[in-house]
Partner chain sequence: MDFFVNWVSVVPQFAVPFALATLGLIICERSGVLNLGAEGFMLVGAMIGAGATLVTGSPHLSLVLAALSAGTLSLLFGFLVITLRVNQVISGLTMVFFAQGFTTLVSTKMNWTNKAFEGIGKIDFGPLADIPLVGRLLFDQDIVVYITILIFIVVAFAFERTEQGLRIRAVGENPEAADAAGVSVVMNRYFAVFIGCMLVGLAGAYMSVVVSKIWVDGMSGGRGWIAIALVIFARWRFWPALAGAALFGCVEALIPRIAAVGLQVPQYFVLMLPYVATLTVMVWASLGKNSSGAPGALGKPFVREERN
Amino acid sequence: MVESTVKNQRNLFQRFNLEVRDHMLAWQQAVLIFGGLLLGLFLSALMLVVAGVGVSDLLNEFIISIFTSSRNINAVLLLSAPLVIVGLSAAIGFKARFWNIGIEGQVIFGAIGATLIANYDIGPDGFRVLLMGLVAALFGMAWIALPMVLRLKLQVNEIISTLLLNYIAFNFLLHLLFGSWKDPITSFPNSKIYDQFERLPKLAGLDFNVSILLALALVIIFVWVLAVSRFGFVLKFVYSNSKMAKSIGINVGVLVACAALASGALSGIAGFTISASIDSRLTQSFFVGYGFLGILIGFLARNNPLLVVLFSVMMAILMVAGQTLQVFYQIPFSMIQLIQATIVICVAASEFFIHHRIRLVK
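Taking the form predicted together with the partner chain, give the structure of this chain alone.
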């Protein structure tokens, strides 16, 4: 058709039509996500180069030195463990459409619970670590219980309520650290250092901390609960269509409550992991960043536990490399936060092409 005869001309923009895609093959999705990831990394590299890091140094700091130094590998694994756990925490919340933005608060309370056990020497020495972990889980659950109840009984938005509890937990932490839990020896605002048996040990004969194994064990439990058990099967319906789930006879409230409590427990355990394997005490800022990172990892991994591990390790590498950059290149650590956000934005943007297609119309 000759376009000049058309009464009202279309511009180029109107020639493209946005459509919703029904489905896309798994490998195509993977390619797109990977493309987004590459774009994110490329932009990040660009930012670093602009900030004054040479291209060859970049390669060296982020890849070569990480994988060639066992010290760095250990540091990455040590950081990965709590990241995996908070990633799982966010993911189980997502699976029940319960936005747990209060991971940081639960991390804080988990660590407080663990430190409580350690400080007051509760339980036999041999089981101390185990007890610390359990109490941390309980404290994490306790800290999510209020938003969970408010959401289920009064429809109070859990995004805001969990988030507000982060600030309350933080102030409570400061209250303890500047008050009764102050280090008796140094008077610094952190708890007294854990005894050796109150820390997560290194694996016998190896240099690894056991924390990464704890994280992997939780991954396996997560996979079982969601992919094998009846709970996981039913939870899919709560996620996909809660009204339909109700009408088919699923007790949606109970399922959401269970998932929320599990999320809180995981975050609590993450708090315990951080203080028992990294810091060996409760500090003022041990939790910083884990909340957002957990949510972003859960989102990037699309709630897939194996991808949670992958993205956690990636974030941990960024953080370890970031510490080097800080020391040797005077790049503030906040650059790493910016990079992490950039990667999330790019991957999230790539999802657009999974769900939509743009087509030229004649």
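I have the form predicted together with the partner chain already, so could you send the form predicted on its own?
This part shows the chain on its own.
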């Protein structure tokens, strides 16, 4: 009886063949990804309903409350800006097959660079915030330079080196905030509050600041680089087959170095936008979640800058609605993380079916 059951199961599985797809049209890929996203959202809603949140409450918190409240819309836009930038940071690195897992450390050092300018009043007041952004980009580039050199010269895996540098950056941040950069007024382990001219200004008549315009400008630059510039064309070649690109004379090392430095600069700018627009100072936990979400957004968007914007807004909505669910419905933060993981798994599954198909053998 047992042998017969096992044999029937084997026969059932043998009727399905896993095949590699040669090609899938762009609209078909979009349908699969969108379907995976909808499935992830459905499963997430189902988990919240099981946890005790009513269906009407879900509709209110995720749709009605988000899109009808100007306060919530402003919160989503404010959170979307740094998410777009870290998503672009991950995408540009991934495009060159440089797996930058240390976005968090570069975000920290970008904010440290910006705060350095603010704390020591470097530069004229009118250009202070611009100088803070430039220095933040340079600090982000500096923090990714070592993993880049180790990868190109010694073939050290950048996943490990960038990840370990996150811990060094975090402990250096604590050293500053519990030491010389401690708030002189409150003695709390935060930097002093930035002066008004050291913060990103608000748009006229609106509650959110120019960080969203900065993020959109970077998206436009990213689109131009990938779609129009020669660098973007060669980068696509390297992404498709780096060995072939190297064999025909393309300097893959220089291309990877440029992409890695651009990734670090974008992460540094993201740190600057968080500290200069959301917190208005350097804090111990300003960076939490942005590194992971940047990698997640880059992966979900498949390194497409326009999709980076879409998924960044979606993650921002989840963050804003998640805070409401934690406060008013006592949903633990771990449940919010589970929702994010569920969405990732479903979209990753759709990515699998873009490149593979299951055929029934008659």
